[in-house]
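Single chain ahead, written as structure tokens, the form predicted on its own.
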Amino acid sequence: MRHFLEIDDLTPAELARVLDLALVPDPTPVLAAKGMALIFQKPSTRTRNSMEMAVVQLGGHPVCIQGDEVGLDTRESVEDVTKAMAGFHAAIGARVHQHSVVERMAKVEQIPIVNLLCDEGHPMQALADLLTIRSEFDGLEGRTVAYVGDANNVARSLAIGAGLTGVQFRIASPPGYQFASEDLDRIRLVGEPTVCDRPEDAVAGADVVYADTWTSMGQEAEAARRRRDFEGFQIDERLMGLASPEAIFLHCLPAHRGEEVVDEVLDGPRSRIWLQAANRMHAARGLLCWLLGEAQR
């Protein structure tokens, strides 16, 4: 049984083939008559309507349930969840607090199990990040992209992700922000990431300038101290002045504007942000018509 607990869990062709059935107009309907179970202990905006839509249009029913109704762990063990699910659908999404939980998930091994977010990857939003940067070049391998900011679930599933694509990963963060060695050496499996102390060296002729919030949900606590640490990480039109001319910004969303990116980026002729937004149900729908049809043969 295949699952996507990361977004290494696909070759390099597999993830190419995933992308190439994202742009497909007319898919197979390989949830024709099915559900899809969508479990969400953290609240979400892209994440849920973009799957409920990619399971739609490929035919299917999605259920979406928040944390509490099935109580992980407190009023039923993760696996038992699993289980009677894998009774009634098809596949189960999940975007949870923890990696761990998805990974019991699959253990159960009944059906697929899609990440939908945890603490330790995001591969959905990397999936939709890298059809948008194929998209708007053309391809690819060889493109180089530049993150600033905390390098978070976000930054290491883009990172795997560009590796395993041929794009050339750049990472600047403050000191206490940065990939612990064990990240790296995941990435490096894959790739070879560049990382930066200076925002302007990491964007220095980049064709993708990328942020995520310096403060992530659960964080709220720490968002005084983090608005310190990150002074200096701001994208603005100064530093987007240093990547190619031809660069575009992407921001997974939602973004705090004014913290780590200024509106005259968000909104200005570079940004593909509500492309890549609209990206995740596409890919979604790719990554979902691989996984339970060729994936299945």
Given for the second form:
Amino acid sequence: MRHFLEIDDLTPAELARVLDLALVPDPTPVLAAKGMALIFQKPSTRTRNSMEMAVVQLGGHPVCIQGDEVGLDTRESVEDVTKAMAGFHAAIGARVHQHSVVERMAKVEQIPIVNLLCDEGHPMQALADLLTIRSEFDGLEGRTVAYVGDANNVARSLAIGAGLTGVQFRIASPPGYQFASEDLDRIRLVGEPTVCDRPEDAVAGADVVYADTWTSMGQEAEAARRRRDFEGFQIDERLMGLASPEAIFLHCLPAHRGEEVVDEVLDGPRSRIWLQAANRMHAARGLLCWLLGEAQR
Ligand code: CP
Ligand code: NVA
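Starting from the form predicted on its own, produce the coordinates for the form predicted together with phosphoric acid mono(formamide)ester (CP).
Whole complex next, starting from this chain.
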């Protein structure tokens, strides 16, 4: 059974197919008369709405569940919740704290599991990011993405996705917030990431400048320290000026305006953040269309 826990659960050819399916005007209604459970242990705007809409567009019925309602490992074990859900639904999407939770769901092997963000990755976001870059530049191969900030879940999935699609990935993070060596090992299985100390070096001549929050969900107690540690890693017009003249700015959102990025860039002419957010729905539809359709054959 195929699951989607990280973007390298897809081969390069499958990833290209998912991105193609995201743009098909009349996709096969692979979820007709079926449900998809969407479990959230953390807040969400884009992921919940894009997944719900994608399920509806594929003929299905989404059931959104807050983590507390099912009580993963408190009211009932992750495995037992998964088995119960398999009686009602064709797939489960889950936004969880630990990657091990989606792995345990997948091990039940009854229905496909989709990772809707965990501490390690955000593969649904990476699909939408690649879709956005592909449409902006009419292809992915040979483009350069410069990620400035925390080497977090979003950065990890984007780096792997870039490797799978021939996109050059550069990252600049302050000391203490860089990829661990095992992360780099995994990314190097598919690509050749460039690790820079200075944001300026990452951004120089890049096609895409990318930011995420300095303080991810669950790290709120560290926010003040992180604001100090990330000083000098804010994306402003000066930094954007070092990128390619055609460069675009992306951010997975939610943005912390005035921290990782200034309003002038977020709301400026190079920003594609709202297109990128809307692409979450198209990318989700493409992924589900593949996962519940072609991948099952
Ligand atoms: N980018 C993203 O996943 O947004 P939400 O947290 O609002 O779902
Ligand atoms: N890195 C962020 C992404 C939010 C979509 C977080 O995990 O909170």
